[in-house]
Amino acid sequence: MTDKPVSVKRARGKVHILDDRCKGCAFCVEFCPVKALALSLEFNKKGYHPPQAVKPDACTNCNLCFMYCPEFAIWSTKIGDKE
């Protein structure tokens, strides 16, 4: 048995947000394990900063985003091979 150097692909994923139905509270920002997210300067229809991609290409679909949302304003979703 020899040791070969094993080649493993990362995860990717797609950010995608709900400006307006978000309140702010920067849990997704917080918790985003890859820092690719920020929240934005720009206000949206309630008064509040969304998060923004920062790094989009980071993303690698935890989807902690989502599971931290209390407003269900962002999720990721996979990108393929073929993407």
Given for the second form:
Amino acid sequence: MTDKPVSVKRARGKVHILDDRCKGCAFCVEFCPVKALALSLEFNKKGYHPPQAVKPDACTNCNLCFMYCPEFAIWSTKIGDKE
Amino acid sequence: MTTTQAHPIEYLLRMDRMPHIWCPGCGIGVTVNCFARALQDSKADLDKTVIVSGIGCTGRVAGYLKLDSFHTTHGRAIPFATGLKLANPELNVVVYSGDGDLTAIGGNHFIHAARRNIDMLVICVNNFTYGMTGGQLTPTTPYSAVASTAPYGSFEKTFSLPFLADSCGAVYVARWTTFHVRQLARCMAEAFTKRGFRFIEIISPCPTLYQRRNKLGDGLSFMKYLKESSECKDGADTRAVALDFQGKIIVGKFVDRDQPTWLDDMNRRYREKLGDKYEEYKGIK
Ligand code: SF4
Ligand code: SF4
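Next up, the form predicted in complex with its partner chain. The previous block was the form predicted on its own.
Zooming out: every chain and molecule, the one shown earlier first.
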């Protein structure tokens, strides 16, 4: 045992969204475990409200949003990955 | 937010065919993500993986995946897949279709492929209706649910697909829902590695045709129902997993056993009868 403070490492992710693929089902918004997403007020070119990352720093790169998206419009990458 | 990166499963999709035809809030696309993830995680040999669909909304899956894909006639995915497998036993054959296609029109094929233990994985997206053809009753439409051909609510008894598959001899039987994305992807990856007739049922929303008539809200409402009403019971007796209208859904892996496949049995039988004269069948050369 030491007195040193322990830093808890948490995976961090960056969310990628292809706005114009979205059809507004909101599965990603509902099932993001850290509630990082919300539907935007903007319309995409199909007339739907795509999600946006309202708490981008909260993303843990779990990629559940990718798994749930029926339109192949959202996913995350580990922070540190090349753009 | 825009991005310059490519979507992680895009290389497995025929992007020239996008956007797909599925309605907003439909669950079929979710199952495709799970399938793609399972292909990635199991490091499946994509050159040897073939996918066969029948007709229907789920029947479109074969056409959207960048594998050797076959879009067959209504109900005939399984006999087509049987032919593929017997002609070229090296292939990993996956049948991906809906409840109407696989268990009504194709019900007979389903029963006999399971009985014969033909080596294939059958994935059935069960949304309780014929989507593409207009919301008719299928063998899985729950009692009392309204369909375009059951305006006063269905009064028919239903098929419980895991029980059907189990009793016909399937060696692997599981049920998940489109809410259970991680479990489903794991289950598919596991099923890829097994031999024999394997069956996965996926309960999935159809907001446009099933839910609208039954006043069940949108795709998200159904996803919340799937989340709240599912209970995981691995190894559950398949006689006890029947579904009721908006009732509890037992999910999990119900059956996992090893049995010789139809080809194993054929080779063994001919060897027994013909002795060394018989050269083991390994596909059409
Ligand atoms: S990767 Fe996970 S934590 Fe990040 S936005 Fe998607 S669902 Fe939320
Ligand atoms: S009709 Fe139903 S099953 Fe077909 S794409 Fe629309 S929501 Fe999906």
